[in-house]
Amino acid sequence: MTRHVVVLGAGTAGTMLVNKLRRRLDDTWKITVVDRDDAHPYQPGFLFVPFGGPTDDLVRSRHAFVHDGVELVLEAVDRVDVAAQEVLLLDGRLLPYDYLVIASGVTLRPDQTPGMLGPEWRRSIFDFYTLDGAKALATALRGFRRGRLVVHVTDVPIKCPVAPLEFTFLADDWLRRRGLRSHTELVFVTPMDGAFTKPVASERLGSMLSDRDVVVEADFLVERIEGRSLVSYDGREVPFDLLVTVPLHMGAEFVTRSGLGDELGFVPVDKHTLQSTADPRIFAVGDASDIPTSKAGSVAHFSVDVLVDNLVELAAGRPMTHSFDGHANCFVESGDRKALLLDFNYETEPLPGTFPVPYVGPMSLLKESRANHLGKLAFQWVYWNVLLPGRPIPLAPAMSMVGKQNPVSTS
C-alpha cells in the first residue's frame, strides 16, 4: 500500500526536505512537493543588487533541484482539508496525504501599510526583499546625491532579520566610498527596542550603528505613510528622501483559509518537533512556522534535518525522538568587505568564539572579519550545489558550545 507525504512549498526548506526524505523513505512512500511556479530564488543575493551586485545567478528552475522520485507539482494551493487529509489545488486537483508539511514561506504585504503602495512606491519607497525591488533600488541609489535615507522594518517577524541591518551597513560603506556620506543622514527605524532580538547581539550591532553615525528610531510601529513621511501609532513622524522598507510579512493565504494559521498566517507548531498544534499529521518548517527563532536559511537547514529524522521514525511506526533546539547562524555584512557571524539557539545568546571548527575557525563569532565576508559570498555556491540537493554537510543540527566563550543563557 502506497503512503503519501505532501510538502507545500519548494523553497529552501521544502526542497531540502523532499530530497532528504527521498533518500530515507522506501518506495512504499510517494513524495510530492507543490509550488505555484518554477522560479527558485537565491534570496541572500538580493542584498547586494542595490549596490551593483550581480543578478545573473539569483534565480534557477525548481526542477533542477528536485530529485528523481519526487513529484513536483506547479500549481497554487487553494486550501487544506484537514478532516479529509487532502490538499485542494486551485485547478481542482486533490492531493491526499498521510503526512503534510507546510513549507510555504512568507508573503510580503506592502498593501497592509496604508500609503506604502501609493504614488511614491518605486519612486522614493523601495524594498530589496524581491529581485524587482532590489533592481529598482539600484537605479534609485545611482541617482542619489544627498538627503535622508531611511531603512525601515514594518513589523516582526521577517525573514533574515539581520538583512535590514546589513543593508544599513552596506549603504554607509557605499556612500562613504562615493563621497556622499557627509551629505546623507542615515536612519534605521525598527519596531523593536534595539537593533536585534537577542540582547547580546543587539548591543553589539547597536554600537556598530552608533559608530557609523546611524540614527536609530526604536519602538516605532508604523501606522501609515503620508507623502514622504513614516507615521507611527504614537504620532511620531520620520521624514525621508529615500525609504528602504521591509514590508509586513505574513504566511501563505491558504494557511489562513485552512484554519491552520495564527493572526499573521504562520502555522503554530511545537517548537522542538515542528508538529502542528492543530493536527498531529501536519508539520510546518522554514519560514512558514511560528517557532521563536530567526526566519533564516540556517534555521531551515537545521530544522529540516530534525524533521526528516522524526518523519522517518513516524513512517516506521515509532515515536519521534529528535528535538530542534532553535539553532541559527547568520552572517551580518558590515561593510568594508567584512562581516560578523552570529550563532545562537532558543536558549543561548550569540557568543564570541570560532566557527565551524572549534578554536580553529576560520570564521569568528561576534567579530568583524574578512573571512566572514568571504564565507557569506561562498555560501551561494554551497546553497545551489550542496544545501538544496540535500547533500550531507558536516554540521550537526544542534548548536555546539565547544569553542565559544563567556556563555550567557536566557530562557
The other form holds:
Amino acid sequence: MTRHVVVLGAGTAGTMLVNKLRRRLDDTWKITVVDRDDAHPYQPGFLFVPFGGPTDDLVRSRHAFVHDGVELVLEAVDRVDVAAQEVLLLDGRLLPYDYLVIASGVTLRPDQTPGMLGPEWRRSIFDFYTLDGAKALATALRGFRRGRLVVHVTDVPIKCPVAPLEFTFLADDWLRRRGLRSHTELVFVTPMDGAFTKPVASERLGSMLSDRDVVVEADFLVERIEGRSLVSYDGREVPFDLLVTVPLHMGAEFVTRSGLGDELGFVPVDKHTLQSTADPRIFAVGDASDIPTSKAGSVAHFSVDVLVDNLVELAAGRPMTHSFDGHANCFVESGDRKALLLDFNYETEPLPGTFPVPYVGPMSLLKESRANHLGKLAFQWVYWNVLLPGRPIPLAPAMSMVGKQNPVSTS
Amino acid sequence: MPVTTLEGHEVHVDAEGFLTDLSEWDDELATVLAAQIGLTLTDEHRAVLTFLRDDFAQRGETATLRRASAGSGVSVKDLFRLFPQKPAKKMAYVAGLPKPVGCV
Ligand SMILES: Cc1cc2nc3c(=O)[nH]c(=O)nc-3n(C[C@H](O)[C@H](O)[C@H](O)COP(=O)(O)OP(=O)(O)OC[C@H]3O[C@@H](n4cnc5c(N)ncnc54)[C@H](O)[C@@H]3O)c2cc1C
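Moving from the form predicted on its own to the form predicted together with its partner chain:
What follows is the whole complex; the chain from before opens it.
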C-alpha cells in the first residue's frame, strides 16, 4: 500500500525537507511537493540589490533542486480539507495525504496598511523583501540626493528580523561613499522597544545605530500612511522623502481558509516537534509556523533536520523522539564590508564569542569582522549547492555553547 | 524570584516587575498594578484583561497586540488609548502575565 507525504511550498524549508525525506523513506512512501511557480529565489541576496548588488544568480528553477524521486506539482494550493485528509489545488486536483507539512512561508501584505499601496507605492515607498521591490528601490536610490530616508518595520514577526537593520547600516555606508550622508537624515522606525528583542544583541545593535547617527523611533505601530508620512496608532507622525518599509507578514491565505492559522495566518504548532495543535497529521516548518524564534533560513535548516527524524519515526509506527530547540544563526551585515554573527535558541540569547562555520571557518559572534562578511557572501554558494539539495552539512541542529562567553551577571 | 509588597499584597515578580506566579493575581491586584503605571481601570480595560488571562490559560503565552485586539474585539487604536505608549507590555503587566516575547 502506498502512503503519501504531501509538502505545501517548495521554498527553503520544503525543498530541503523533501530531499532529505526521500533518502530516508522507502518507496512505499510517495512524496509530493507543491508550489505555485517555478522560480526559487535566494532571498538573502535581495538585501544587496538596492545598492547595486548582482541580480543574475538570485532566482533558479525549483525543478533543479527537487530530488527525482519526489513529485513536484506546480499549482497554487486552494485549501486543506483536514477532515478528509486531502489538499485541494486551485485547478481542482485533489492530493490525499497521510502526513501533511505546511511550508508555505510568509506572504507580504502591504495591502493591510491603509495608504501603503496608494499613489506613492514604488514612487517614494519601497520594500526590499521582494526582488521586484529591491530592483525598484535600486533605481530610486540612484536618483536620491538629499532628504529623509526612513527604514520601517510594520509589525513583528518578520522574516530575517535583522534585515531592516542591515539595510540601514548598508544605506549609511552607501550614502557616505557617495558623499550624500550629510544631506540625509536616516531614521529607523520599529514597533519594538529597541533595535532587537534579545537584550544583549539589542544593546549592541542599538549602539551601532547611534554610532551612525541613525535616529530611532521605537514603539511605533503604524496605523496608516498619509501622503509622505507614517502615522502611528497613538498619533505620532514620521515624514519621509524615501520610505523603505517591511510590509506586514502573514501566512499564506489557504492556511486561514483551512482553519489552520492564528490571527496572522501562521500555523500554531508544538515548538519542539512542529506538529500542528489542530491535527496530529499536520506539521508546519519554516516561516509558516508560529514558533517563537526567528523566521530565517537557518531556522528552517535546523528544524527540517529534526522534523525529518521525527517523520521517519512516525512512518515506522514509532513515537517521535526528536526535539527542536529554536536554534537560529544570523549574519548581520554592518557596512564597510563587515558583518556580525548572532547565534541563539529558545532559551539562550545571542552572546559574544566564536562560532565554527563549515566551509568558511571560525566567525566572531556579536562583533563586526571582515570574515563574517565573507561568510555571508559565501552562503549563497552553500545554499544552492549544499543546503537545498539536502546534502549533509556538518552543523548540528542543536545550539552549542562552545566558544561563547557567558554573560557576566547582568551588570 | 524577588518578592515585593504592593499596597499590602505580597507578590513574586521578575526583574522588570511582571508577576511570576499567576495565581497571585485577582481583580483587586489588577487595580493596584494599574495604579503603578498610572492607569485607572474601567470595564473596557477589564474586558481586555479577561481575554488575556483566558487566552494565556489556553496557550501558555501572552497574546500579542494583534491577537488581543482580534480576541477581545477592542480595536488596536483603542488599546493604545487604554494602555498608552506600550500597550502590549502594559496589558501584560496589569493582567499579571509574563512580558510578551517580542518576536525574534
Ligand atoms: C531580504 C531578506 C533577507 C534574508 N536574509 C536571510 C539571512 O541572511 N539568513 C537567513 O537565514 N535567512 C534570511 N532570510 C529569510 C529566509 O529567506 C527565509 O526565512 C526562508 O526562505 C524561509 O523558508 P520557507 O521555506 O519557510 O519559505 P519560502 O522559502 O519563502 O518558501 C515558501 C514557498 O511557499 C510557496 N507558496 C506560498 N503559498 C502558496 C500556495 N498557496 N500554493 C503553492 N505554493 C505556495 C511560495 O511560492 C514559496 O516558494 C531573508 C529573507 C529576506 C526577504
